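The chain below stands alone and is given in structure tokens; this is the form predicted alone.
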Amino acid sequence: MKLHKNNIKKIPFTCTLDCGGRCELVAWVRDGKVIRIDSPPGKPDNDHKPRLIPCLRGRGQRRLMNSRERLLKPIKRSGARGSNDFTEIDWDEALDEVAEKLRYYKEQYGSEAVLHITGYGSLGGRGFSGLSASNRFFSFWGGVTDTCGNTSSWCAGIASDWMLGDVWGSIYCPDLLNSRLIILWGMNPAENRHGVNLAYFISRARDKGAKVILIDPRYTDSGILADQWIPIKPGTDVALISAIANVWENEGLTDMDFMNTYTTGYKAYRKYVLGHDDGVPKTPEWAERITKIPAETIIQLAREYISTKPAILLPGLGPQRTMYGEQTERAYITLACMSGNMGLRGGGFAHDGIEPRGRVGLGNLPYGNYRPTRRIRSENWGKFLLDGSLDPSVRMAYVVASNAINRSSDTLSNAKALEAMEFVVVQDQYFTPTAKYADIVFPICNDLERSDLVSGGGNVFYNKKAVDPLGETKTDYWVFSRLAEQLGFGYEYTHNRTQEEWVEFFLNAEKLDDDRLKQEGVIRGEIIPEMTLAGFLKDPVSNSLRTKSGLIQITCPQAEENGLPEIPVYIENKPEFPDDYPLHMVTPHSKLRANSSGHANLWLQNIEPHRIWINPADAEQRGIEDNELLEVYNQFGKMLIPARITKRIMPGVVCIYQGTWFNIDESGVDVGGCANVLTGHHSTPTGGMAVHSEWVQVRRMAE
């Protein structure tokens, strides 16, 4: 912390949003109020250790903490669930009632009658906030019903595990400066971080002569980094990959030395792309009908990819959020192996640009002996509550740092599921749509109102409390400490330490340079520029993978066990009602929010008003004008949202950014523009999110 003229204190911190990065920020504080958020000046900035520059979400923290949606006192429901009818109560009354309910449901029905829902509203701490604080609490209390699964990258993780025996690592960002070709396949680092400096290094690589190709249904903000945009129909990525592989095989371009040395099962995939089994060669002409990409463009892409070295394939996480997302991820890995770029500096495959680094060790708060008795999927938890499949049934829900009904598929059903609960507790900073369905809501501090140690990207950040908490807000740790005391395990949860005392304990125990950490706000880990699978590629025998063969598995027995083909073939993602809902909908993450965190920041929302992207051809067919209020609907729900007519999205596809808050009117129509009102509870064969496999219809309000 530094004291400057005009009595301004400059306090370093990092925000804990689930955006894919951890950045350096500085809060300017005067007279106990945050007056500005900035990045620290004068920091070293080089390719080896670039500055951690924040995005507008991080810079918007001041306005977010003063949002009109901010919760400042505990409240209790006094009207119907889903309404705004709440009354303020004091902390003792709120804590007493929640503790009493936890005792009651555990004694009467068992601890699994309580559903614990948490999310990614507060990441990177040692067990003080959000997910980690609530997980710790229930580890001492009892085996609850919990939510599980990674809604962001489930299929990517599954495919990597099947094929590589582990999750594929990240790219060392400066290594992109060695690239001559960068393929952004559904990757949008200009809006969704994928690592703090990934977009910066892509731009640098392009300045050095690398070509950048963007493959995406939309010309995203990352299009400014690209030399070529190839629009692709959502859910058809595997067809395009199959056609590229077909070109390589027919022209003898596949890196067979790599495939024979490091992979197993490639012969089966080769037979598929050449059509030896089904009589259908996966030619560019075949893929053109499916992907809507001209055959000549596919041929150009195939030849350019295989002949330009080093080339790197950077897929985003959007394409794997489709009905057969496992196949998409398996096809990406297969193509990268075939390309001859594995093991080359500036080449290969990676999902993000969080540089591999030497870790700065930190301890964590102790956990208890209980683990969840059963788990249900995070993306469709509402389905399990409504279909009667849980025995014994869930009667109480405890929701922490998660706008659960908003962020998961099929928002209307999720709302019904919470509405049917006997008792609901929500612990959050804001009066979210989920909070409206609670019986008790606890108001929580934000990052600037509490001290914490935050880790991310191999770095450690010290978040010193910058200002006193607004209103009567408390930390998650404080809330669970008080509940733990009432329920008989207060010492086990706290060891008689406050959050600030725990922070000092970790600093001393790990022998960190705490003076430097407190002064600068961060200790950065030493970068280890190690390539993905480096040991395996050097010696596949001594450093075999944790797969059945020890090699990269092109054919996967696990896929067949989950109802998928053993090789990454294209499976058509058919609409359920093609005549009624002809427009394919994508729901990407927004640069203005991290999931739904940030919706309450009106400053951010005014930067780019929330609208549905629609191609001029689709708009003209329906008589739609720009900014006109539209009805968008399908079998799951209906919303009202203004139009954005733009050539930046391909015909037949519409885009609604994910994360704006659900707001139902008296007729059952969402007027908040929540994308998950139009998504269903279905999932991929292994349980991944399939939100990019939905179709809608759009019409003018006057019709």
Contents of the next structure:
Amino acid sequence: MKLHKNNIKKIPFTCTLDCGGRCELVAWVRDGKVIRIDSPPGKPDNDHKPRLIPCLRGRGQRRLMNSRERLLKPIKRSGARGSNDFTEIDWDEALDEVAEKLRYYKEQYGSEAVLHITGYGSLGGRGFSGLSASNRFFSFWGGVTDTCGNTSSWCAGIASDWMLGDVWGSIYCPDLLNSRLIILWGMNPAENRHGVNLAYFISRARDKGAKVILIDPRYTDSGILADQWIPIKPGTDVALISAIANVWENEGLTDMDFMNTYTTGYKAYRKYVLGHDDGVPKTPEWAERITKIPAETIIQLAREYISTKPAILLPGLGPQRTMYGEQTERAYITLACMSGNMGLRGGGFAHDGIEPRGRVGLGNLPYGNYRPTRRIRSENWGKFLLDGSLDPSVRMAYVVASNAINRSSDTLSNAKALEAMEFVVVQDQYFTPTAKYADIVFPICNDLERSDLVSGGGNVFYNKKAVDPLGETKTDYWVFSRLAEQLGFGYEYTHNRTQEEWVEFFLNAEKLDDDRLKQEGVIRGEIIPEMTLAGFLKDPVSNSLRTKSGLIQITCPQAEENGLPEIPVYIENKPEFPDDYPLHMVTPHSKLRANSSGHANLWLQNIEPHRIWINPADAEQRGIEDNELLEVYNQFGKMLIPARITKRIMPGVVCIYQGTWFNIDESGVDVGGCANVLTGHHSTPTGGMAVHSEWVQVRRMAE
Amino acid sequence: MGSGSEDGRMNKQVFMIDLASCTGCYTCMVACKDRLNLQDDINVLKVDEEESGNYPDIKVVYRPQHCFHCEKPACTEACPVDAISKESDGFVKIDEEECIGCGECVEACPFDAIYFSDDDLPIKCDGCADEVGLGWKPVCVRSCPMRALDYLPLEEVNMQNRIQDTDFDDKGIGPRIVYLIRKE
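Follow the form predicted alone with the form predicted in complex with its partner chain, if you could.
Up next: the whole complex, starting with the chain shown before.
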């Protein structure tokens, strides 16, 4: 392709996917079409302001924009729910029908007969897209039934709340260059962003002499950045932590000054670890049986961790998506405290790696006064619709920016739940498996086809509309504005401003440096964030935490009322049918997608065919060959998926990346390899997602 | 940075790929694909995954590969109609007008770096020659989130903590590539 400089416009933007990064991209536009997606060349790349380099998901968006799965016109169901039978209709007809249904259900049954499900398809903007646009709409319309919970980080949030008074552990990336030991505990920054540049700074830290240890059932791509891989049985992290603590206590290595000054409740934990309460010392030998990690490796890890400073514990969000994930998260914080690294630059505990922050607080579009009257958990909403527990029942579902069937546990039940609805609206960019269960589907345009101001990672991005919406797609803002007009609150929703006019309004209100922002597409933050807990560590009395004691709570008063032990003890989670389904399944995020967003991008799909990871020993036992089509099944469902035989996963564990689109064949088997076909409706005690606590059996198709 | 030679000599820049920090994210592959507007099943920059060792002491190396614009290219030799040439900027270029689609170059390349596209013409990495000519780095280099790639004079390659990967067989034709691995 020739670079015709003259007729190519270069328009900066950021992508709004559900991801722990927010990167800088630029769209090349010629004759009203995006011809290329790039990262802006010539930007400086230094430690204080590292480049915000996009990953393949962001860079591949041009192919995604042109996917045949894109919805271009409103469609109306003409066949059974879940089939491909739809006819195109025009916007007026589609809007009229949905407005009429909303009116009908509110009048007949009350607004809570409408279930609003939203998701993370489009994030960070001011309220024109995705969940913010629809939350706003319903806040003016009435009290609906909505979802709650955070499928990403629920248990991590619980521990942060109970133990630290809602302080979230983060590390300013350049501080990693001070670290001497970095423990990636189920943390995979090479494949999934927890901060744009976390993986890069870990690699730099390693070059400066830091040792990196990966604790994970799989040798993820982050293993390449590690010096040592410690395979661990999923869901047993607390056992390993207890054993490390046991070694420290036995050898008198715990930082007691820290525990005595900054924490409360440690005595109870110490008793547990040494076995003084239950007669079972949590020794490395005890932990070996549970975690499958050799006792010698545990002892070595314990000694290395306590004797190397600064040492930082970087847990990912995978381990806390197991049953009792609350215990896992509480145990991390406890261990980090005991290690004597809190407060050291490059040490302590962090869930993500962050950049300088901005001072700009962008406004958002205003909300109305209604709030949802009932909330059901987002990770297993299907269960609540099917078990009759909702009274009055929900009759209409309105799903926005969410592939709700696909990404919540127990996909087949979710599909049944939507089948049973009287009326379903889906509002999305793509013809997702969820859209197939709708009565009316509204087609939404993508990031490059609309303007917005996006905040993320401490920076402000100006997404100027690069091209016109494809087909007859519209923004969520436009759709809800039309509905709002029909339902009598048009002015409240829009203030008679278009999306473009609102963007200008926010720019003026914040006195943002217009020219700079519009030309470069971003204003980077300048303020170097304070170390986690810095104020508290400096003066725990004046800067006490918002916990009961003002200190870090090792014992948590909230635990008992939630059915959990007051200290972070190991609780075994036994599989329900260990003989029928003996293999432990994990369902991590793939580097090829952001959850299910991007599945429709054939460039990315073709990179690595979707296969189930299985250890050679488990494969051999079943006579399985590489790439062979397998049946994978449990009490929740069945799927067909080819095998990837690899040493990168421990024996007894299989891995199916989540996010591929579910595709049921005539016999009820999923041929799309959708991980949630095999996950169940259980939650952790406080309501977290437990999708890494599932078991399956695997066999050859040929049988 | 910069390419082109002031005095007409072949350009002495090399592709540098740091296998110690390449985590196999495939961003370079997608960036290249986007620039060349390749069809879904063709990549001229591919990334191979190499798994070795015994569980749990295994090792994984991701190896990006593309045309390395050799000093003595096998493809230029093989082409019966002289449609492939080593240019003054150091890049090896296939002239689409002259090419007859015989596929000899595809066969000849010992690195399997040339592919047939859907319109039955050979396609390969072009070194982002036009962008390098403007003073940019090739798109694979500047798209890498780990900063694991570069295109630069050989003497400027940063060898701190690194040694050259001697497992890579250069087939004696001078591919302009330096793979780095960690110095233990």
